[in-house]
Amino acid sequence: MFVEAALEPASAGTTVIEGPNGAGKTTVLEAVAFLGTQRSFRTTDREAIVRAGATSAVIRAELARDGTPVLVEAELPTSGRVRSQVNRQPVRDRRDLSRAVPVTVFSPDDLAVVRGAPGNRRDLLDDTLRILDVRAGLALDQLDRVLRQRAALLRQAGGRLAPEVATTLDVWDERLATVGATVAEARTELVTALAPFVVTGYSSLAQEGVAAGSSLTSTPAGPGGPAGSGVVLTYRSSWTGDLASALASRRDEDVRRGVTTTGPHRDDLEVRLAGRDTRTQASQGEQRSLALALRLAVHRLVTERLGAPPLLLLDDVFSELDPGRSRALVAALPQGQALLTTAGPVPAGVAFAARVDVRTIGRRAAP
């Protein structure tokens, strides 16, 4: 594990970070991604991110946006709040980081986006919204705060809906209904925008055209899109009607269980292929192609909306792909700055601007 490390990648094109398994390649990409998302793409365990024996980690990056220098820093304690700065100014909202360090991450764990828990798919949507939509990013941060406050109140209630609890719940429910509707609407609109890119990406990666007549929908609660022969994306809300009424109808259950049982934090992005639920009824090859298509769709949409591609992080992703899918992915990626890790040869067709052996970039802890 690194005590300290420094990397100066090529300012344009792909920098290949090489080294054997366990040498720290993923750690480098994880640090870069954390600057833009305040989250590891590998684990939720903070202690697994910080070097064993240390109480905190510090990440610092010097970037340039339209020729203007940008300094982004983050301090990660093993416990407690992460502290981030952009140009020495404290950052309170993750949307500011997402716009300062827009990143797209491809990793072998991307299968979880398709077949894992709904939170993986919500994270994909929310990370994208924080880059693209200032208003939606603000709503997402407000939603996090409201849900934390409501959860704390429900825990304190101890299963009893006392008058003072009901009064305070009225306040938080009003706020949750307002910001929750905003988040759900923004996610739904994003799914609609991503859908054509997902269809195109899947067609290329699967090396088989999406059958003619495939359907493409994005809807909130209610029946999903028609079971066509192609890729169908559906945003599934956890409530019907307006959120305020749904919260009121679930209040007794929420108090009894001590959790908020409905809201955007319970929503999901449903991905169907030829009418099948891809979480349980798709092959691993189909799931992998869909996971890559979703990531690729985000990268292409952000590139289109911002006029420049986000920083692309490819964490040993080609080791999990056959040569055909590797070529298709490379061909589909917009040109831009990228960091690619590999324990083996660079895949055919990948042009790179620099190569770095990860074992040479820093000082390591004693064994």
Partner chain sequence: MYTGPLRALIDELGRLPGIGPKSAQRIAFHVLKIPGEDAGRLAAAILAVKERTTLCSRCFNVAEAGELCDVCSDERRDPTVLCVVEDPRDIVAVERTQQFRGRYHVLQGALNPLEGVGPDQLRVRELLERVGAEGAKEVILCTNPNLEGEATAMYLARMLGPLEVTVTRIASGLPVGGDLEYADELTLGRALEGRRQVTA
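Right, and the form predicted in complex with the partner chain of this protein, after the form predicted on its own?
No partner chains or extra molecules come along with it, only the chain itself.
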């Protein structure tokens, strides 16, 4: 892959990065996303991010924020700590970084948000909360820690609720009830805020999809929801009433099974389409459109709340969509800077500001 590469995208609008498979298109997006998140959207394996044979990778971006230049740098060794700098000043907190380089990533893996396990949908909500809501971000960190402490305590209890176990459980349950309620509340508010964006985003994508003849409409309405035509988002708590009493009533079962059987870590974001559960009762095309609509909704909400659109990174989205949906997606994107990769041609009618062949932007290691 690249020994080094440099890219100067259009300062506004979409820059298309073209090239055959394996030429390094995703690597370019991955590098940009890494600057803002210290994370790869493709893999958690550091060795797989850094070029084979090299001991570290360096990413550097010059941004203009309100006309002022900002220099953002990251150095990631194959092992050890990633070091990030903004204007040559080290940044330790990831939140500060996500503010310096806010990014939204669309990737083919997003399908898992609709189709996969509830954890994928919780992650979508939680990643957004971490950007938008400091208090919820703290609650999420604490929730994770409380759950791990409680799990350890339940394991040590060995299936029996001895009095001293009960008194210590009381303490962790009180913390869990507090932070859990904060998380559930924040997620519910977020879902309410996202819903209108998802509905409009989906309908613009789906209408184009119907026009292109790729949407299924014959799936029967599932039980448990009113049959309608639109998308309905519902945050499903794994408990009713207040979390403290739910934990109390499940305590015997939790102790017996050695796991916390209720709480925000068991919640789900239910996405219904015309009354159907889209996890199982939606066509591939509908699921793809929904995945994009969800991601797009997050992008629009973050844009609205932060006052400026995050940098958009669209990895290989056209391969998943017919030309009608592709046009609708690009048209639905808020004003701002976007990088988009494609292995095929850009679908007709999709507007872009610049196009770059990935094979021309870097120096590569000899094969």
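Note that the coordinates shown come from a computational prediction; the quantities given were computed from them, not determined experimentally. Residue numbers count along the first chain shown, from 1. Heads up, when I say rigid core I mean the largest set of C-alphas that superpose within 1.5 Å between the two forms.
Trainee: Using a superposition on the rigid core, decide whether the Cα position of T128 changes by 2 angstroms or more between these two forms.
Mentor: No, shifts by less than 2 Å.
Trainee: Core-aligned, is the CA shift for E286 between these two forms 2 angstroms or more?
Mentor: It does not reach a 2 Å shift.
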